[in-house]
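Single chain ahead, by itself, as structure tokens, in the form predicted alone.
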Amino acid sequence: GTDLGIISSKAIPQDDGTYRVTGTKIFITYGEHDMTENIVHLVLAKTPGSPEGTKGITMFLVPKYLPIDLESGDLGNASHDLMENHNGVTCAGSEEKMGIHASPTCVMNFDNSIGWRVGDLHTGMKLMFQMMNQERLATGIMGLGLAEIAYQNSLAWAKDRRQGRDLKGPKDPNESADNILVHPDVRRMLLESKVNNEGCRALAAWTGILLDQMHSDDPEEAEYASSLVALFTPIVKAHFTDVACETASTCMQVMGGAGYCTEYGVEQFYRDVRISKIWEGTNGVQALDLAGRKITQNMGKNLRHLMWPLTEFIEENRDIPEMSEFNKPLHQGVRGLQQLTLLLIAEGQANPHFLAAGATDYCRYFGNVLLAYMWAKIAKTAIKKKGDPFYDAKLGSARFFFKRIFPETVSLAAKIQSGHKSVMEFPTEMF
């Protein structure tokens, strides 16, 4: 679960340098399977006398089967042949889930299992987050991928489906009905899906570039990239998957009753993508990480590294008439982001409930601002190549984003500014 500080798994040190690990873990992806001869688990546990909370957590390597010739805990000279009996590692069951049916989600028991410490004592959380931050970015891309295939399937359906007539008169009078792409609401749903997917893909590409730049030999470039990756990670995870779930649901709606039927596949994409908002840290936790940690981390350096290119882009395009319809709302969104950030920090210091109550809306506001920046940059390139159908479509997508998606930042700001009282003063017993 989310609160790792209360784990009860124990690791007792042995004279040969190994540990005896005992405890139960839930929601373990591929905790048990038959694809390999052995399964090696990385397990978080506490040794005797460890500090309370997450500071006392250590990571251990615990294999399902031990090497047949293991002596004195030394893995260095052990063979690849395995003991017949398991190392006290058993699967108590596999969860019956809404989706991701090809992925077993297991309850794992460790009963006096032999394990080896990974890293120093009490560094388990630090080591886990090296993996976790990578997985959070990967989960965002998982959401984007499922949203894209849902869109492609629903679009293919829409191109063939005929229902009703264009409100302005028949488009295909020789057919029994017009293609459903004549209906404004169908176009709205498809465009919301398409434009959010393409905006997220652009932000994913920028994040990928930054991941490479983190390893630059130039210290300033590496610091800049590291700061932005830290800032973007909770947004990529939360915003991409929030939008992906909405997109998969919308694409089912485009297809009507067919979207609800297993024969056409989109309902599976929805069932599969729904986990992405939950695992690797729920999206509510990502929002708290962004609002409560990442924006203030390193004395606000993460956010400053973002504001520099944003404000530079806005200033460069201030006097370009063709960019006005994109640059002005981007400017307003960035100013709003700065103001909301200061509000959350100031009020959150006095009452953390204020920050926590607004964190999810703040994360979505932030995600929309980043996508607005992506679409404004895309629009600037597309304007230079007007007349090319590909770039004209990009320009149309950018217009749709700023006219039909980005305005939700106004209501998000209002919700953040409303504070926490309506949330926290509601009587608990009346839920």
Contents of the next structure:
There are 2 protein chains.
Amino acid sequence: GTDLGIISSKAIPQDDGTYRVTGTKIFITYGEHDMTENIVHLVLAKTPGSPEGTKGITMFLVPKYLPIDLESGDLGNASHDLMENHNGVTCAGSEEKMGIHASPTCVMNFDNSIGWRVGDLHTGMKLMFQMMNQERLATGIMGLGLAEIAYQNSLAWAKDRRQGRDLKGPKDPNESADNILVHPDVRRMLLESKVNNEGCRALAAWTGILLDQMHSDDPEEAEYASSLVALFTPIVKAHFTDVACETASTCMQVMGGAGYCTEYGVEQFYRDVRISKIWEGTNGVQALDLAGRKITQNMGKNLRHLMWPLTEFIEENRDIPEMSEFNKPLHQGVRGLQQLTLLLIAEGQANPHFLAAGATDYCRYFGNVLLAYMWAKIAKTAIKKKGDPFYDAKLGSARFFFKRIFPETVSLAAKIQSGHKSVMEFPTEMF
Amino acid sequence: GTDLGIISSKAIPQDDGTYRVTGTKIFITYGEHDMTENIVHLVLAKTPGSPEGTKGITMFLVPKYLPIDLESGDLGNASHDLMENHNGVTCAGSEEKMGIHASPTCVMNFDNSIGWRVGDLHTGMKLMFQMMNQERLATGIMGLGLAEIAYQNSLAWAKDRRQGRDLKGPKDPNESADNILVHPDVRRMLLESKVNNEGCRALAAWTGILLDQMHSDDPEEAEYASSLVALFTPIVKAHFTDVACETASTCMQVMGGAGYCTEYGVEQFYRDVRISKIWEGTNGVQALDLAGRKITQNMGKNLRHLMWPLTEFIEENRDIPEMSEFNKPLHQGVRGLQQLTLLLIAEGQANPHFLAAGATDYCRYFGNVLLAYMWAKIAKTAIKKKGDPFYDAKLGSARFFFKRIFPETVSLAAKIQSGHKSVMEFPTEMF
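Okay, that is the form predicted alone; can I get the form predicted in complex with a further copy of the same chain now?
Time for the whole complex; same chain goes first.
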């Protein structure tokens, strides 16, 4: 679960330097399968006398089968009974889930299993987060990928499907009906999907570049990139997947009854994508990571590394008339983000409930501001290449973003500003 | 499909006054089953020489088996081969769907089947809408019901589940963790669900009263009730089910990984409730019905019948200090609704795309205003009974509604006002 401080798995040190690991882990993706000859688990557990809470957690490497040769991992003669190598690692069951049916979700038992310590004692959380941060970015991309294939399916459907007429008069008078792309509400749904997908893809590409820059020889560049990746990780995880689930639903809606039927595929994407809001830390946990940790981390450097280029961009484009429809709302959004950040930090110091009550809406606000930055940058390029259909369409997408998606930030701000009282003062026994 | 004007089912009149009906119907809920000895279908079809479009549609009654006695419906000796009575009505298949697996969705073939006309020629649409309007209200209630059971499940889970600590310090220091109701974001999710459910339930109750009043002996009351039911039907259908799908998702989120697993039930509600946004007219169709038809219908009387008591309520409570936190935002919302209505009507006359591009957001805005009215009325009663825990909780719910749900109207207004251009000017070939 989210609260790793209360894990009860134990690791008892042995004279030969190994440990004996005992405990149960749930929700272990691919915890058991027969696609490889061995499975090596990274397991978090506590050694005797460790500090309470997450500070006492250590990481161990526990294979399903013990190799006869530790260097090569050789399991011995393939024809002999592997049970001789068995390390007490068993799958006690797998979950029946709503989706991701190609991914076994296992309950794993470790029964006095031999394990090797990974890293120093009590560094398990730090090591786990190396993996976790990658997984969070990957989960955001998983959401985006499913949202994109949902969009492509529903677009193909919309191009074929004929129902009703353009409200301004038949578009295809020789057909019994126009195709549904003539309907403003269908276009709205498809554009919401397309424009959110493309905006997220741009932010994903930027994040990918930053992941490379983290390994730069230039320490300043590496520090800058690390700061932004730390800041973006909860947003890529939470905002991408929140939006992706909405997009899968919107694309199903475009297809009407067919969207709900297995035959047409989108219902699977709708089910599969839903896990992305939950695993690798729920989106609520991401929002707390952003609002409670990432914006104040490194003395606020993460945020400053974002705000410098952002405000510079806004300044540069202030007097370019063609940019004003994008630059003005971006400017308002950034100013709003700064105010909300100060509000959460100031109020949050006195009362952490204030910060936590606004965290999810803040994360969504932040995500929208980053997408607004992406779309303003895309628009800037597209304006220079006006007349080219590809870039003209990008300009149309940017316009749609600022007219029909970005305005949600206004409501989010109001909800954040309303504070924690309506949330915390509701009597618990009256839920 | 939505566009009934293009149906191709035919009904050929016979000398004995019956018709021979031939055609295929898809998405027929319970089109075939063996729970009753006969199934009687109401079928829309066109007689030869009928006008084009929906005006040429007539309704027919077509039984699966022909009774030997039309008066009693008697199928004859139960032991004889029913195939002798078969009326050419066959189920060609049933859809594999994401949910509602207890509800067979059939493809029905009618092959020269004997049918009896229901009502006059070419009145099929009107007759169908008698059924359809009931189904739309019922679908809204279906959504609400599934949202409520999802809430109850996730609440029960939240009460049991211990993870992390209250940010202000342990609530249950003797336990290894506090239960998750201490977390502001969990409370936010549960309150969003609970408060939307209760608001919808209040509006459903009012609609139920109006359905009775439609049959009043007092023609003025009957006309008033009919107007409001006409106005509320698309909102109950679309807003209840939109919110219900969000609620099912929110409740799944409260439960984390367990919410995604079949064992805990909520994933079924999440799948089942999704159809409610689609069937009996998609929610996009509801929004068009509201914005394009119901608000101008009867010379605008539907809307006036709502606005009179609403503005009276606001006026009555203007100077009651305890009501101002509810009455003020309600007043703003109603004023906004009036402005948006005028905007859609005025712009929509010149350009129907403007109206259609804003319809979905308008329907959601309208739904929120009706829920705001419900919550302000509930608050009014609760204030009088202050000190009673039940009513104090209602006051807390009303507060949550106005602080954390109703602010979304501000964004919706901005999206509606942005008009149709960002939606319609996007080049179709660049989707």
